[in-house]
Amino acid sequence: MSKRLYRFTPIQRLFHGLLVFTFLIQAASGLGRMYMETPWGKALCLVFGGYDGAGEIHRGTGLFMLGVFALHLVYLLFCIQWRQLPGCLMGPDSMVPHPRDLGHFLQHVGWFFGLCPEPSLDRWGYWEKFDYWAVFWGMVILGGSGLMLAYPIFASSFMPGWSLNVAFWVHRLEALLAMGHVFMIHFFIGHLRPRHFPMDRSIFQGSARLETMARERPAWLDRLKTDGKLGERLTDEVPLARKAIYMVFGYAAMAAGLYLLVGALLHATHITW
């Protein structure tokens, strides 16, 4: 049985799973209301009990997402090595962007065109950091504008009425941007590129193939070997039943996302902006 490298803790996998589940509900319920004038939009809304039901579920799930985000912020407070600040924030195990990430990006572009070797990545790639911080951006923009739209009377008690119109368009455009990124770029980079096709199970089961990590993140493996920590991070493949659960969940999520993406594109000309 081939060895795998331990990458994600159970709580990190739980946060990701909750984000996947709630994001798909938000995408489906939001698109259903947005495309309500089309048969496709009506069918989406029927899943949630109709137009009003989709709105209630959209607002409720949005509040739940903000609650999970708040818990994640608390989790980060416990993860920070306070006695090693600020150095720990710029270390290779940190998700904080670093100037070396820009160098890795430029070298990666050069590698795409055969101009230079593939960059030697450490624990996190630049695209993973981008995805991670994009969630923070989305929670602030989508969460803030969504709260204004969910509670318009309260919001208008201390903000001008026209701000609700701005919040509506900010919410809609940011949501479309988020769905486009996740359903096209994130799905491709995370799962559909050749090294991981048809799905990378590491975020679901917590470990990645050692051979893949040796090709993609040799700097991380070299650091683990130097620190004498590689052995404690090696693990075996999970049982077949658990693997099947992870694959069913992952495939279902990708299928749902691609269905929403294709449906939204095919019916884009039938909605009123």
Given for the second form:
Amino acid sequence: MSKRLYRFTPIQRLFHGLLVFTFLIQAASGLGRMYMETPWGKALCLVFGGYDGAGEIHRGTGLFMLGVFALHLVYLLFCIQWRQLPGCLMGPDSMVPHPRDLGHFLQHVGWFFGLCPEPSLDRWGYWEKFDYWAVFWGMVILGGSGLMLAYPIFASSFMPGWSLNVAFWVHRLEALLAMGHVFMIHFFIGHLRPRHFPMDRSIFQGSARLETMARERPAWLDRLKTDGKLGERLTDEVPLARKAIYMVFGYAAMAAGLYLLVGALLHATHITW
Amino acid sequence: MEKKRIIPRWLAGLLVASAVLWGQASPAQEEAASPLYRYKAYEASTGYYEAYETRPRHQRPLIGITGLREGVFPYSPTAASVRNRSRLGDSHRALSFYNRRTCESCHTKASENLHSIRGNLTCRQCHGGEPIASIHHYRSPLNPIRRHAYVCSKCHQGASASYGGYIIHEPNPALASTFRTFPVLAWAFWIMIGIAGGTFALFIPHTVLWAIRELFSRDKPSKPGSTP
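Now show me the form predicted in complex with the partner chain; what you just gave was the form predicted on its own.
In what comes next, the whole complex appears, and the chain from above leads the way.
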């Protein structure tokens, strides 16, 4: 049985799982309302109990997401090694963007064209950092505009009423960006790209295939080896039943995302409001 | 006996002195000085305004709304600028065939708004019965000075004047003309489009090329049991 490399703690996997779940609910209920004039949108809303029900669930889930986001911020406070600030934020174990990520990006693109060797990544690839911070950006923009639209009377006591018009469009466009990115790029990188096909289970299972890591992130493995920490990070493959659960969850999420993506594109000309 | 009463007297004197020296209680000051406070008192009224509260001042028959200067022409040197037919008591005065047509057939663009499409509202639920006053007629229920109280709060409990500033007939944010009529909306729209377009323009080709490159990369099949 091939060895695997420990990569995500249970709490990180829980955060990711909650995000998958709530993001899909928001996508389905939001798109359902947006496409309410089409049969496709009506069917989506029906899942949530119609136009008004979809709105209620959209608002409730949004608040829940903001709550989980707040918990994640608290979690980050515990992750930061306060004694070693600011050095630890710039280190290879940190998600904070670093100039070398730009170098990796350029070298990676060069490798696509056969111009240079594949970059030797450390623990986090630049695309992973991008996806991670994209959620922050999305939470602030979508959460902020969403709160304004959910409590318009309250919001308009701080700002002029026309800012609700602006919030509405910002909310919609940011949501389309987030869904497009997740359903096309994130799913493709994580699940379908040849090295990971049929699915990169590491964020669900907690560990990644050692061979893939050795090929893609040799710098991380070297660092673990020199620190003598490689051994404690090696784990075994999980039993088949658990593997199957992760696969089903991952593929169900991806199928839902693709259904929403294709449906939204097909009906895009029928958006009335 | 005398000594015992001296303390209450001192206390009373102190109280009077502090009342004089420290001035009025702060809420009263706030009320006098803060426009917000007075505005709130006004808002807490019934929402029905007396004619003298809304009637324009002498020599200003028309209420000028700064910022709302669409298609304007100078009306008089003293009055604000006015808009065609936007100041009439009956905005459809002398329009032929008005009685025989629906609102949508003449105001096609105005009927494409969230309230009509999604809220299933009829135009009259906001614009009222005949005659339909122009928006800026000084007795119009949709005049911005009383729109929130007369119209919006029928459905949105607690609507404030600021809330009434929501643009019901929102212009299409993608149109170039929106940069003139509602610049913030147009800018917000195009900045968001720019961010989304930039992200997709970067990452879609990136990811496709990546997948192709991986298909062609000769990954050495590792020997079973070997640790890298």
